[in-house]
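One chain comes next, on its own, written as structure tokens: the form predicted alone.
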Amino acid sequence: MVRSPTPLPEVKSHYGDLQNYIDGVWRSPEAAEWLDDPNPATGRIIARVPLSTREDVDVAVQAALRAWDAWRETPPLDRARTFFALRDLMERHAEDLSRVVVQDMGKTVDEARGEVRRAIENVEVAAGIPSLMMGYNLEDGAAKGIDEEVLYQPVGVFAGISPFNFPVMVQFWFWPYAVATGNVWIAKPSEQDPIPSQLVFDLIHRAGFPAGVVNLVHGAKDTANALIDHPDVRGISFVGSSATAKAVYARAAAAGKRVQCGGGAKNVLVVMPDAKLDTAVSNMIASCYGCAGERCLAGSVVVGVGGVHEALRKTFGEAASKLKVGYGLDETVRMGPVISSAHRDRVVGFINRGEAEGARVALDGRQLRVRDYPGYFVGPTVLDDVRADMGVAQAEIFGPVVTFFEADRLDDAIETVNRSPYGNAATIYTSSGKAARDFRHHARAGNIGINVGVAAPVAYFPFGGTKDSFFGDLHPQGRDAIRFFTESKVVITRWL
């Protein structure tokens, strides 16, 4: 069934001026400077957000450190009834969030489902922690009559700063781990696109959690500043580019913070001679140009392996070319506008120095425009012939352009995925159980696919990143998150 585009009644035309929502209630900062925030597709402002001060952050951080005792000592199955309610609410609203995401980051509408459907399963995940946080312990550990046990507690005040590109999933990576474990949160979402998180703080508010357990600082960078530099602040969890990404790592580890931080990639798409090269290329296209290439797991380069290489490019090229783009509320388009008109110019300069490098622009999404739409939008675009000292071969272009290479064999491939800087993911298209597993094996990325081309984990498995795709010891989801939100205490204990 087709859902009309028309907006729902929690979709609105303009937000007005944004609130922070802190200890349990919305309020307007102290925030003297504020943004216009357009929708991606129209170009229209759909609100203004706040710049919020070091004191506006400092007012969310003690009202967080008021609720952690009495939240710390709620019992876990306690806590864990509150992610059910929350969870119950986010499928009834799911629809409506997912329109809001497309309104206010410019991803068509299936992907802001799917984008909605992955912070749900973290929900369900962390509702599990009366499981999850179960520590282990060993009679007779240490001597006869002395056993040994450890506990895992909550650490205090943690903050989380995520990226335009998943208004909604990134927060969810880490917050209901951090709450579910006892602690307490305060989101700091894009200032590009920050409308989603104020649904998804209603409906926090809604499912009952207590004032000052999970609150929302909107900002930039300097917000960011604040939030890394507080004192009563004990970790962070971060995604957004490689250079920031290590940047937020040195600065809050230096303060003795614990920090995960999630940088950029380039993912590379490796095609073996006998991948069935129709449903890879589908598989591929949806990898590349899903979300605008705005995301950290896009394929951004594919390596055709020997003979394969020349029926790929035509395949894929083919099928880039047909991609319809536009609005994505309407339910026919296939991708949507980047972030920004200064994001637009940012792709198209890529495309226009690969070219100038050499790069044969094979599809040329420049000059695309979408008829009653004047947003940022850039076509789907593929550089062939490229070269590995070009520079649209190293740097992360984030949009829909990807880049050709041509083996010889699978180790050269694999040499490409290693010689990068970046470790995010890595995808092979194979009917080969062999070549799957040497590429596995191998192949230096956190996240592995398998005729993949979004390796993407689920709320139960961690986010993986190597190299400069992520900075830290332990990744978002799964086991991993309940790890980094958890102190470890060992009780040795004798009764005499």
Ligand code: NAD
Contents of the next structure:
Amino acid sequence: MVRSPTPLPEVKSHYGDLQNYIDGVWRSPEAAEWLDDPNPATGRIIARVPLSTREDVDVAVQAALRAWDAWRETPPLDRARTFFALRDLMERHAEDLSRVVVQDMGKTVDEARGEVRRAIENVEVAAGIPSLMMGYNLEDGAAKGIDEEVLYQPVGVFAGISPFNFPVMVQFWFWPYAVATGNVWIAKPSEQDPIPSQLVFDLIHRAGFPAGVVNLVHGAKDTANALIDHPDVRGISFVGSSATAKAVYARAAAAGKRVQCGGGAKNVLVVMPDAKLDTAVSNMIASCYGCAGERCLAGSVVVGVGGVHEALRKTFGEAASKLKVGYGLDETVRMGPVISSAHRDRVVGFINRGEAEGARVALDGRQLRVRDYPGYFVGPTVLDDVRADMGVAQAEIFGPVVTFFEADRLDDAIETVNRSPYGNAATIYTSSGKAARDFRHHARAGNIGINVGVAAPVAYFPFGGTKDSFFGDLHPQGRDAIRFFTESKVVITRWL
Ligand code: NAD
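Mind pulling up the form predicted together with the ligand next to the form predicted alone we just looked at?
The complete assembly is shown below, putting the previous chain first.
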């Protein structure tokens, strides 16, 4: 049992009934149903979130459509200036925003600061839209005296549906690029931690985006489907679990929409005998237990190659057992709770299942309790002696549970990466350039780490993902995002 000092400074203790932000104003939705939103560390209800109806969604889409005509005619440089204003406001309010992320999602305050920083970086990159959106041309491209050029133009109304684990950042993988390129946006954050979006939209309002350009609609599955089905929504950006990502991809594509869907993950960390073990282990601990394992880039499978396995599991197990677990607003805490009691039960269910399948529970987080905080805690857990055919070796657990494998050679470790249905990230720890190069070339995952346990691309690079971890072709962030949110128009010109 670990004691956290109480009470910790919360931004507010209750956020009331949340509202939608549509057409530049906060409004109560028609929603007849509301969900309670608990703080995962305290278990206390800190807001109620509305489940917006199809009618609520239509109000947002109509507002966005009305705003689009003027916004797409606004010169890119002027659009960019609004992002500069937003960036300054986000910098000024970054600490409050981070603390609200802790209150609603449960990660530690340092992790929340990192998340908010990543969101700001996407605003900074999108503010470069006058350069990023340039097309290209070729004199005499079609024939002598006939020039050819490509213009990138906005498409219309886009909607973003995001998961609980990064309640600020994931929306920022998309909307700054959509809106900077001249489109209009409707955000549907996760119903499990919707409060940070209230603050974000307060800042969006103050930054001076015209009414209707960026909108917020709260809700869960039915609200998401209302957005996907709406005939005036031209494209969908989605992030969530693989089953949902695949269903959303199929549903939106069948309606002829643009769609990009990030899915779940089961990321492998490979440790070679020539790795610098101490550095590797502290990096792996941050990867596996950061955000309580609820990161789509979290390390979840550790593969020790050759003779390293024994030393690795000993060093890793010792480091994991020392992690301080508690309320993330306590600066000394290194791991917070998981998002909900249902999710805690699911994670504990996986540990039970691994044990039943024959894995050894080398470090057991099932009984962990945090004094003063009755929330949804699971301690760092290690499942050792895992075999590839076990359920825990294959399923995404999305909690602080790591499965340990032993491999004879690098090829076997790469095979562990490649047989997984997921392909979000894979990391190798090594001092060998040859091993690193082989891994980079052969491992089938979209984000590769070489001695980097959380291979998270910065805003001007696309956020990769393959196999069941991504459905679509153009990824979030960077140039991919610019292409996703624009049509290419070709102009062929002859002057007589
Ligand atoms: P989730 O799939 O339950 O929900 C994601 C979003 O989809 C939410 O806004 C939810 O309201 C909505 N939704 C739920 N069911 C739906 C349905 N049937 N139809 C339409 N919309 C629906 O995911 P979650 O539990 O909030 O998030 C965790 C998952 O997200 C994990 O699997 C994690 O790996 C994944 N994730 C992936 C990435 C990535 O980049 N690939 C990033 C972050 C999280």
